[in-house]
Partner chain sequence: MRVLEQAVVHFSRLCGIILLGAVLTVIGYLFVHGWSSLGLSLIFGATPPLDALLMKRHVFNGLFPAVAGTLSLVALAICWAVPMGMAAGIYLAEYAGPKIKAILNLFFDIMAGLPSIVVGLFGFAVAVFLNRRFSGAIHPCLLISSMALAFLVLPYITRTTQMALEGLPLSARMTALSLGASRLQNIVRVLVPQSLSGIVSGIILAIGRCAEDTAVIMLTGVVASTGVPRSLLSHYEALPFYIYYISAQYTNSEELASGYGAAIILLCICLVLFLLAFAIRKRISYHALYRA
Amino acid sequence: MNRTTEKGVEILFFCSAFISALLTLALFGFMLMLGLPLFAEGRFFSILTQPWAPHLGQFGIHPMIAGTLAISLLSMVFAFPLSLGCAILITVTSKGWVSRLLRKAVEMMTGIPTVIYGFVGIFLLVPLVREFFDAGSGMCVLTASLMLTLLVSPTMILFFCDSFERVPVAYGTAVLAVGGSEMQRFLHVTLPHSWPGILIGFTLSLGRALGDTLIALMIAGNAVQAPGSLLDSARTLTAHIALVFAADFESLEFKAIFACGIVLYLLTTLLVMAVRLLSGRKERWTR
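Structure block, one chain, the form predicted alone:
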């Protein structure tokens, strides 16, 4: 590849990155522009803390923020150890065709439409949760979190597997040469050197959990309340946007969904910034 071609490729990549960043900022600007009446009227921050009570003229999104955080964070509590264990099974304990078969199965799961997970949750998981706990309708925070775990785990597993496989083979060979086991090689060499991929996989999966609509819409119960337990029904910000979108465009009810969008955007941005900050600190510590 000559110098001119390399320069052209660099310019292409730079333009792609610039356009992506510009589109991201444009989306945020679009939400701010449409949510401007809330800021002009001084209602934005009150909407963040008020309950959703249209009969009282209150259109707060506090219950949806609580529901979003409860469902997405609980799903990550379930998904992270499950994904890490599956990745270890695929890359460390399994060999040959067994490892390839397990990986193909996980890759196939990433292509299953979200609505299929929702149907499985309604007809299988909801009755099981309802009968096991003998309380509520089964459409609750726990059910939505469990199904969301199944949705985001394949992405996390593949990122974990790729990060484990990127560790130089020579590092692990040195451990085996001095009598170490496969698990010792993984714990003392592979895992410490693969943290960037683990962090990225966790971040992307959490972002998908925060932004998922169908799972919460179909099996979380859509109760407009801040959940007090795992068996309480809840509504997420994304589900709320989908349900309220058909409201009168001039009403405060409709304008409140732009507050939902802004909150989701800021949550995702803070998550990415936190990961970059932790990554930078980790690099300084390991030098």
The other form holds:
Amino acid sequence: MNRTTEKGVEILFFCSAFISALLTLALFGFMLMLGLPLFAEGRFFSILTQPWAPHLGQFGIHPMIAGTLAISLLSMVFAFPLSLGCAILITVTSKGWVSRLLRKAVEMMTGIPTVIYGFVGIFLLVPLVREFFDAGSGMCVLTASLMLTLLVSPTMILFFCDSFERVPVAYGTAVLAVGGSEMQRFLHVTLPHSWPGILIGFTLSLGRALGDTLIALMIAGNAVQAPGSLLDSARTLTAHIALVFAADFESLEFKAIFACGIVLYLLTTLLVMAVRLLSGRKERWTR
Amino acid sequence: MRVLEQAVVHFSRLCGIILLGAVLTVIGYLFVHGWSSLGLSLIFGATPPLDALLMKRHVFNGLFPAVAGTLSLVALAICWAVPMGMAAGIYLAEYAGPKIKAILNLFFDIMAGLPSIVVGLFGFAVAVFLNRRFSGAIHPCLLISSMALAFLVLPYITRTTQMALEGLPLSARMTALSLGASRLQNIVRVLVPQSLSGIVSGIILAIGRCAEDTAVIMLTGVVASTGVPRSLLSHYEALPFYIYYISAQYTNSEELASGYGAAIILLCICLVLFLLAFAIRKRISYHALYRA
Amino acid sequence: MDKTVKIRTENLCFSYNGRAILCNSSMDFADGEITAIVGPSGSGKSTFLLTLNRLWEAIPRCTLQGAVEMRFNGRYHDIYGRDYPVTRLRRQVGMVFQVPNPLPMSIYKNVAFPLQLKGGVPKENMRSRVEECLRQVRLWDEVQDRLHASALDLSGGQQQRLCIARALILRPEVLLLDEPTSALDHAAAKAIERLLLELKRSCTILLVSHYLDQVSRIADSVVELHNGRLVSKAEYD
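Starting from the form predicted alone above, please write out the structure of the form predicted in complex with the partner chain.
Then the entire complex follows, led off by the chain already shown.
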């Protein structure tokens, strides 16, 4: 009796894990199934490269892919140095309660809802950008990536801090022992030894930036065009899904959002694989 | 060389100032503009609060339906996600062999990384599928939304459970076993209670994630105005969606003010949940286990 | 007079992460004696104890070959046999660790815990068994008025005696002790030594120890673990 319960519960645990994992596959399956017409006659590839022109019967998502990449990569350009600086501030430059307080503040920041950034973006940042650059509506790639920077930085900072702290203390003490300063220890020992962790933090944050919907939807302007400059309005894959959603189920226009879903899924998988590869290296590195 | 070191110091300070400045500006801006709208009437409109809470009267120009919608949504999603997520986490940490673990871990990593709009699209696709296959009564609704949200936070709960269990030292693992505990007894009576702080803080973070998510629910049944949710299969309102909706569709300054108010409420809910999670991570083992 | 053999190991080989820790060790342990296991640190003394209650199975990347037999109810049992439940084995073979490991519960619950795990013991019975065991380890007088206080508030020596009481409540026939006094001060260590001398009337005791003076004070026989092999040493009186 006791042994059967024991076995039964184990099977229950296993099923939970297995079904959860299966759901991840099921999600991809559903995307493929509902987007099936897209794959007829080799249309999928052209969808990735064509422009979006429903009146011409073209439902390509190329502009959205370009918009997603532009906004997320630009936000990484802002967020990476900012996060690195903040992580250095927390782990090296500041001491004691200041450092703890900063860390707490950054941790709290990860809890701020995305929609809040979008909301404040609309009413505060968009008018600022509009007036400063004298650029149309002010809803553009630059605005969205600035707000996105605020969204992804906290996670990146925490990752960087962790990877700095993982570097064995003994390595650094050697520098201090020969009269080096804290900053020298950081620059010559900690930083070179924590690059795998830094890359992992970067990759994960890039994933977060690619996958965010609300900020781009609310403040990037949503124009269907591959952005030519920072002040152009753009639409991301995620925003596209949210916007086209209301249309007719059976139309090819609607099916195209499943192509967006598939592309986002594949991008995510790619980044996850990259992180796994990096963590494998990281383990070898720190051993 | 000293120049470089000095430069790094100054650079890091500058970054800190920029980041903190930006965040304080965001929060400060919300409070400055939304402060005046805060009050009971923000939530209940002209309806007496007690009547609204007892469902005697509808609330028309207040946030009550959105708050009620968000609360029921979060409660349902957590209901689905916690048992499943904890069970999966326990399996990964305590039962899975190295190979199965590596494969399952990959799936959970992908799951954790999926953009929430994709999860929402999945929820919507499932609703359409069920509608066609089984019953025309099924359409995007509270039930579908809560299940999609559960999917979204499932990897959080699984991961925190798994990590909390794996973080226990070998000695803690062996104590009960050496006293004749079976594997299950060891898990239920010793390992899970000892890692409760990690697990609970993970659950609280998952609650926060459910409360703030907008992308999933906008594809799976949230609407701008429908009143308090009547059943699992009905449409509902939610705070984050209300904020999004107001920002695009407001017609007068009163509506905009209530948008600011909603944003402050949501921000406070999320920050309080966060503080709670941090407090618990330190404290809960103390409180939950020291009872006689 | 020939002594009854309580535990018999045959060709025991143990490796962790591909590294051999025990090789080809065969040894008999006599019933009702205190056998001290000595050897250089890191030689695998603690690991050897874990092979006797199968606790090593909780550690990943370990392998074991060979056989261990124990005499229970007048018959030798293969403790790694398919039909021998591991939980029953661990109830018959108690273990006390180097660092006291009370669970984060009250004193009373800690001692009663093994009985609760076993199940089927009435509440009244449980109380008297707890009291009996706490008296046996001389802890009763110190804690009887705060049985429901946290066990973690006890001193190190008290905690270790609590852990012994917890192991004793199942009335084990074999007791494995892994340097039980090394985390304690002198007086507490002495108290535990006295306790072990009393316990050997009801238990077969295997004691891993670093302290040669302690070994000569209480051990009936000594086994040295050297280069992964168990070697019997001249018997102490």
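Since we're looking at a predicted model, the values are computed, not measured. Positions refer to the first chain, counted from 1. For clarity, a rigid core is taken as the largest C-alpha set superposing within 1.5 Å between two forms.
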{"query": "Shift of Gly29 between these two forms at or above 2 Å (CA, core fit)", "finding": "yes"}
